[in-house]
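This document starts with one chain, in the form predicted on its own, laid out as structure tokens.
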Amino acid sequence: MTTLPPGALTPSVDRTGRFVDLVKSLPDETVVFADARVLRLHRDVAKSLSKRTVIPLTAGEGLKSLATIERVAKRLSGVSRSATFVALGGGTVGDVVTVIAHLHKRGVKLVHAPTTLLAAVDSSIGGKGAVNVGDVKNALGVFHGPVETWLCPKFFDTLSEAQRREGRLEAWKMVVTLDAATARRWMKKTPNDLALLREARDLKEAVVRTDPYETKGVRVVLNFGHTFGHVLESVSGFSLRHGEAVGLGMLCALDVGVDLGLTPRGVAEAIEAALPNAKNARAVLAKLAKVPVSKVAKVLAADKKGSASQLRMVLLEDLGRWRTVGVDAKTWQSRWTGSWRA
């Protein structure tokens, strides 16, 4: 394993393979955060856990948050910092397991065992790990990379078609902003789910490397689709799956694209007839778009993308060319009482 310091945002090394195996490599003083539904389902992963310390979290928006923090501070005073922490889950356990390897003793190693098509796509990778505060999503947070990913297929096994979709979703987004030849060809013909991961993977851990604490306005182009996604999460009281969440939003960016002259409309058309949102996913957007304006402009203010009356917004120029343009709230609050709502 690495020796690099704790948190250190570098290219991640992966591994695929068996949890069960891949488990074995890990050094005595490590602490797993498991997403207890896991444990449940795959009873070898718990047996294989028995002689660690194993500490189980309950999966949802509901744990991130600084009484989550918190509390598990309290069951960790006694681990040294050398310590590993080992996030197995999905992406809520992953944004709070890198919150606590961040805090604890100033900074542990990590590893992401991430349990769902979503995790292993996108928040595994980049170092990201944040909380909620109030109804604001990722409100706290900080920079703090794993030392290693672990792909472990088997867990995909368990996994229901809509949060299959959610990664998908996610996979779709890296490819439309990043690589049009890509893109081209999974509209011809979608990969399975195990190459569309790796071949996103690879496509966000080059934007990372590029620019790894987000700096030099490269990493931003991942934000692509999680402007309104992260609205529409919020106002959905975060009974609306994330990945879902983000393809609404790329439905929203596409759309204020096209109304400011800069997303061709075929474009627009042929990308969203390729993602695999919901077959109802314009129903759901205009159901959520019912919520007042000043409740949504509350959220945008809150937000780390700009403010309500000018929001910072990746939209397309075409397949694979994006940039950040300044929308003002005249041209958003247009789309959210009107198209969107009808």
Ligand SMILES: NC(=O)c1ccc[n+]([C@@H]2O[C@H](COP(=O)([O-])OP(=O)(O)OC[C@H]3O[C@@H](n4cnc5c(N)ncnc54)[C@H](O)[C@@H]3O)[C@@H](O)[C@H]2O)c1
Second form
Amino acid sequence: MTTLPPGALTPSVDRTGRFVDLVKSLPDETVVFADARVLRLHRDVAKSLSKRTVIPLTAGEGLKSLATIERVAKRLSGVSRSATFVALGGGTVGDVVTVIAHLHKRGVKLVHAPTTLLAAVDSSIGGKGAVNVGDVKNALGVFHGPVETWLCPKFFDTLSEAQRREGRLEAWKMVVTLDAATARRWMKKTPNDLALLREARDLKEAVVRTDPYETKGVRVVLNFGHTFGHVLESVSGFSLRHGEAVGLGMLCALDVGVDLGLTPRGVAEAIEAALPNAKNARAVLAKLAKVPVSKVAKVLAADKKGSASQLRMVLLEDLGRWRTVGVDAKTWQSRWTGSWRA
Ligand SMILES: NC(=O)c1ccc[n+]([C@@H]2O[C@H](COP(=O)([O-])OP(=O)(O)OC[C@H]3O[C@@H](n4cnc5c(N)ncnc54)[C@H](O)[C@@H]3O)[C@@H](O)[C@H]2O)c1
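Alt. form predicted together with this ligand, vs. the form predicted on its own above:
Starting with the chain above, the whole complex follows.
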């Protein structure tokens, strides 16, 4: 019988409840890496950790650096290999702690306690963690799966509406690409955030189970909306939130799919009407598309999704049916300089 090492990509156990209750089940040797803002906003949570080792972190893209890893590693010298690390925070805390859990003594057990809807729906599943190097996002990364993920809806009470929308957009990404029946049901009546995140998590878990290390061409579906999402995030000078950018990127992918005759127009229109993008999404897209195509090509070249002259994009053939397609420069550029800019 083989014993799997900490971080092996087995499905994590999801537990729903209050953080202050769930935390009681942690072993003595636990290090909680906590978003400092979350500790300030949720005093009961901070109190429940008063006897634990807590390393507060300032969330944001700036946290995702090798400097953070080194700074934190210096505080972990006495911590053994059988310790459990808890990532209490949004996607940036989750990404960094995943890397630290992978590297500390060659791997320790990890628990995710996502505090943003985006992290609960997306980044806490699948075991990916990464740091940025210079302005290259997620340049160095690892796979290190959690043993448990705690879904504590009370955290979402202190998110802004824009942050909640980001999480919902990622959830919609999962259903429109992976599950036509659920997408149609959501189009009739969108479930509440907890139900939405559970259904979306199940869909992502299934993808990750099929293609844990992104070697079978299945996990790539999770990139729907990300090709132009990353471009828009970058050309906005990162003033656009990741989830919002992906929401706009999904509109781009639908447009390109329609242009190529792959996505039926009616399907694209139904999805666009259902997506919880900001009301002025098309106007934001048009404004960002004023950036010259040459700059966009540079961003695309630095990204990992093919070259600017032949992009690999995830496009929809129908609700719940997707394909990766090589998109030539003429197709995406005519949209960029044409209707996205109008
Ligand atoms: N590993 C993956 O598979 C994966 C997938 C998608 C996204 N990501 C990464 O996730 C990151 C984005 O995640 P994010 O949006 O959660 O970012 P984040 O961690 O920076 O959180 C955003 C902001 O929300 C605050 N915050 C967190 N929880 C809060 C709460 N409950 N109430 C109030 N404020 C709260 C944080 O302090 C921060 O200011 C990006 O770096 C992205 O690359 C990773």
